[in-house]
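Only one chain comes next, encoded as structure tokens, the form predicted on its own.
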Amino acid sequence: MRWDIFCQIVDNYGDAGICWRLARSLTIRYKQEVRLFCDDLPTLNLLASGHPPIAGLEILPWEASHSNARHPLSAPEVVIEAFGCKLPQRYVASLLITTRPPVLINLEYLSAESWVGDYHAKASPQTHGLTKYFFFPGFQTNTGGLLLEPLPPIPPPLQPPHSLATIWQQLRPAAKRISIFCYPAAPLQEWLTDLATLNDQFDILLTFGHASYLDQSLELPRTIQLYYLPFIPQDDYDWLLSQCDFNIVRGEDSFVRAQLAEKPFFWHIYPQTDLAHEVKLKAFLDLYLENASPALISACWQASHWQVPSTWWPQLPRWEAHAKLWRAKLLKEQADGGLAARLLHFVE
């Protein structure tokens, strides 16, 4: 089938990362034909850089969906609005005159909240005449599942990708590796200062742009080494997560990839003024820590709220074991292929 996916980038890279991962999953694994329309092609191309062209997948500017009146696009069988983005009016008008209207899907944000299963795949008739279906990614079997592909191999390859080769040569063999991808409001400076009090060496890998989060006058002992990463492609970041002893991630795509990397992590969830993020975070931690020990539960909660590392770092060995069990549980419960497969099954 032909799929049109629409992506408007709201929060830096996350929306584009999910749409790109979904588009290539549908084409590579399920042999679908996909057109991905994006309002910020430079960001999308950065994430996809280094990946060879994919047969059946076109990446197009937003306006390409409705600007070519002389040579209109062929009608799709499926249209996906990623995260509630508004389709161009002229594109919607073209859908209304097709002989067979497409399946229109609003791909929602991922959540572990229990209500998601009740609203997943429900229909919503629209004023223009089409019916929109709300598709909720989630952890439970009655949701849209998780975006798994490409599934990282365990153990991962040791050879670093080209974008990380230079920095990887500088890392100290005995040091613990921590990758950090967080929002600017995080108390990162205080967090690193406390980390320096632990009796260990740490190589801190800060993702692109994070240098601006720190006061340049910050002085840390030699046990802490900071490495500022360039912007790296999506697949290279997946590999990075697998090579670190601990990961701090944000957004939806890196959140799922950290779980698949089989390593301890915490999710710096985007803060909202109505504190809805706290409800969302609690729903995930309740699920993630369902069978964990009280000590590990306490450590994960403390870490997830940016408590200083000295309060919870001793629990890291237990957390490592838990991360392995969690990945195995995820893959067992998503054995049907997760989000891409469930989308395809729903459309069929």
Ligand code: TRH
Given for the second form:
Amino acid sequence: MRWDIFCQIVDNYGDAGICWRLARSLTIRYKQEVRLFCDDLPTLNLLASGHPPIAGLEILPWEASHSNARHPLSAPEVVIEAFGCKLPQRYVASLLITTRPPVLINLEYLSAESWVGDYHAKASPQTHGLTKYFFFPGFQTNTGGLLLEPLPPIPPPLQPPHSLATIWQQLRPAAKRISIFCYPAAPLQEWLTDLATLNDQFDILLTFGHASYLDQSLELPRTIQLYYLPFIPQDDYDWLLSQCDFNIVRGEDSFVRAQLAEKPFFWHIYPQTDLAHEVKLKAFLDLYLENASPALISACWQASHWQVPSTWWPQLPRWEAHAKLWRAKLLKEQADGGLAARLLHFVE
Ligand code: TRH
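Next up, the form predicted together with the ligand, please; the one we just looked at was the form predicted on its own.
Below is the entire complex, every chain and molecule, led by the chain shown above.
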């Protein structure tokens, strides 16, 4: 089938990250034809940089969706608006005059909350005459599932990708590696200062832009070494997660990748003023920690709320074992192929 995916980049990289991953899954894994229309190609290109061209995948500027002379002749079978982005009016008008209107899908945000299953895949007639379906990613079998591809191999390849090769040579073999991808409001300084009280060496891999979260006058002992990463391609970021002993992640894409990397992590969920993020975080932790020991439950809750690492770091070995079990459980529950496969199945 032919798919048009619309991606509007509101802020950060999550929108582009998810759309790029979905487009790759649909084309590479499921041999679909995809046109990805994006209103911020430079950001999308950053994530995709270095990736060889993919048969069946076209990445196009937003305007190409309605200024293209081929329309409406090349109307797709499926149109996806990612995260409620508004389709260009002229594009919608061109869909309405096709003989067979496409399936219109709004791809929603990921949540582990239980209501997701009740709302997933429901239809909503639109004033323009097309019916829109709301597709909710999720952890449970009655949801739209998770984006799995490309699934990180276990064990992951040891050789660093080109973008990380130089930094990788500088890492200390005996040090614990922690990658950090968080929002600016995080109490990163206090967190690192406390980490320095632990009896371990730490190599801290700060993802692009995080240098500005730290005060230049911050002094840390030699046990803690900071490394400032450039913006690296998405596949390289996935690899990084699989090579660290602990990851701090933030939006929904890195959050899922950290789980698939089979490593302990915490989710610095995007803070919302009405505290809706706390409800979302609790729903996830309840699921993630369903069969965990009280000590691990407490450690994960503390970590997720940026409590100083000295309070929960001793639980790391237990957490490592848990991360392995969790990935296995996820993959079992998403054995149908997860989000891309469920989308395909739904449309068919
Ligand atoms: O960028 P994000 O914070 O996006 C978020 C989410 O969309 C979230 O749901 C939304 O509420 C918020 O924005 C406003 O984080 P996320 O979703 O983890 O996406 C980051 C993407 O960037 C992911 O695909 C990984 C990729 N990435 C790279 O490719 N290279 C890098 O160097 C880094 C740090 C990330």
